[in-house]
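In structure tokens, one chain follows: the form predicted alone.
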Amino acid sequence: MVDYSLSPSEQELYVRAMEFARKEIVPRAIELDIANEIPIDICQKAYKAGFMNLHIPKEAGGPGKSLFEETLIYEAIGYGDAGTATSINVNNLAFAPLVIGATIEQLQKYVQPLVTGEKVKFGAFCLTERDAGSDASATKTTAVKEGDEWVLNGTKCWSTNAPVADLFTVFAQTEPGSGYKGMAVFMVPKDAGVEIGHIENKIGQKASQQSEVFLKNVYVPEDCLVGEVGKGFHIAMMTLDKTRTGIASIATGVCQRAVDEATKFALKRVQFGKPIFNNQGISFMLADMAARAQNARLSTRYAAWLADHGEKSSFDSAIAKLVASDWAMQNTTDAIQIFGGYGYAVEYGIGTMFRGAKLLQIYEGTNQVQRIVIANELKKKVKTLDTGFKLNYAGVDAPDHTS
């Protein structure tokens, strides 16, 4: 039998940090999206609370929390807010690279300082180049072997928490011109060099920093390159297909906070002589918003438990961030619209939620590439199959297009 219930630590996990969503973030987003930088002391706080660096393992100083129970937090914080939800959780994203292909030993060196000290400490994920986004395997900053050291240059955009940053997981080319082949992943510490650029204003997440990162000629320690050269592109996929699980969970969370919100309003506002909850066309849109939240849900979740028992999960973690994002954005823009005036109005926070859901449709992915993916799993899929016929169309046998 398929149990879908959550066990009880799962569940007392999921309920802390709605609570901690609750408390100190939901009264809070308003400000923390005008005030348009980090919030330190929230980040501070979820740290304590045991809310970050979920993914570090236990050998490294961290909790070595599931992907499952990962999902789980972040819907809790995307509730409350996912700017600040990206902030919390872009730790995840930096240090993923290095847990998937560096050695415990770098991992003790380099990251288990940022993760057991008393206050907060951030990485940043430099993949990005103005010139090479959806395509990563056109990145042009390069490393350079010199000695027993490693000589890095290049600039590096939309680096998520790069201006706290103290660690940063660069991608760069060791053989320029050869594309995925020749990149390689590097830990590459704050004090090695690293400056920040331009910090990028945007329409919303507010309380997350995205900058350019500037390497010029930055020496790093020959231990600080991940795993092998030439497999730097292919961390980064492993990367991306645990890491865009969360940022689905962190949509489910703006997708479920946007049903409540209009569900509560609908119930109070009166229009010709009732709640605008008992006019059906109303009630309509609330019930497809509550599908789309569990629907979000289920399929995040799935994602995640895939990849904790060791199954391929590129197919189904690009559909959960695909769906989820797309229906964050969704449910947040009928909330406005039952909402109404209020919906449009600053003071009311809705706006605060459909300005964040739009940059979940476009970062660690944009939901065009996630289609890309789908589509390519879906044609290995069917070169697996053997469905014992063929397609008929008017008495001809249809053509192959799968090969």
Ligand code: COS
The other form holds:
Amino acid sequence: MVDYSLSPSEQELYVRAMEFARKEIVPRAIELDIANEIPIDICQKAYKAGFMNLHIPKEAGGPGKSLFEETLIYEAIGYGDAGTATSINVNNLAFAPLVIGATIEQLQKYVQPLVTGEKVKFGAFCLTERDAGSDASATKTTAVKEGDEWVLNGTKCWSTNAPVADLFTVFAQTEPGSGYKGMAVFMVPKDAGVEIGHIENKIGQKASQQSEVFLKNVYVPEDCLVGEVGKGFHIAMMTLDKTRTGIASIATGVCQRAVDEATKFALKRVQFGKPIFNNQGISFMLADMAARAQNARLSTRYAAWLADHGEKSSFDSAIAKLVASDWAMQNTTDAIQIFGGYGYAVEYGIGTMFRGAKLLQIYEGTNQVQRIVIANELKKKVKTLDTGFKLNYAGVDAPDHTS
Ligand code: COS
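Got the form predicted alone; could you also share the form predicted together with the ligand?
Following is the full complex, with the preceding chain placed first.
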């Protein structure tokens, strides 16, 4: 029988993460939005609570958590604040290509020191370039082998946590002109000579930072190559299949928070002598919002569960990321509407959620890219599907139903 309940340890994790979000993040979300910087103190507490570096295996000093467990933690942290959740979550993205492609010895040498010390440390995922966003294989950053070292040159951008990172996961081209077939991925320690450029000035998720990363004749030893040359793009795609459920989890948290805050407000706010909740125009909006939050959660947990069971999850993680982030945008938009003028006032914090939700539809693959992934997978699935329906779609052999 299918069991939708959480195990006692999963329940404990979910409750603990939610308590963390309510205590450490919710009361500070507006202040963090104004401060426009990474809340290192909250990240430090999240690190100590075991909410970071989730997929690093225990042999390399990590917590060795499943993707399903990640959905529980990041739904809770996203409930607190999407920007803070991005700062806390992004080590999962930075280290996922290494968990997928590196040997345990490489993880122990380059990642273990970052996940076992007293102080929180950060990694940064460096795939995007000014002309290689959705078109990730258009990477211009180069990696050239010189003796027993690799030399990297190029500029990455929109790299989350780069300004505070110690290790950079860099996707580079080893054979310019060969497209994705020449891509490879490298672990690049900050002290190899990585420089940080412009920090983006964003309209939301201000408790996270994204910046340019300059690689100017940066030399790294041979063992910084992750997996094989030519497999960088595949590792990037496999990474995103996994990490998109993390974004979907943050989005689920935002969806749920919008429902909770708007319901509380609608029950208290009296107009025409009764709480505005008593108008179906409002309560039906709230019902739709609750339905979205519930379905975002189910879709996200299902995609993570599939991946944890060794199934290819491209289709399901893209669906989860797409619907959860679109619904986070819709729910926060509706929450502002229900709050009316107060929703538009900074002090009520709904605007922080609303602006934060927008980025969920853009990063780790725009929602248009998710539709490309879903459509590509759909084409593959339908090719092998016998619906039992024999109508010739070209119409030539269609049966005559008129006789
Ligand atoms: N897992 C493993 N391998 C994959 C894969 C996956 N999910 N998806 C594609 N591949 C492999 C394919 O098998 C193919 O390899 P082979 O030729 O060896 O078989 C190769 O990758 C190229 O596949 P495809 O031609 O389908 O890739 P596209 O260039 O068409 O991919 C999209 C297009 C848009 C899907 C891709 O570029 C993408 O996801 N872009 C978004 C990047 C992104 O999310 N950026 C944000 C970064 S984080 S802020």
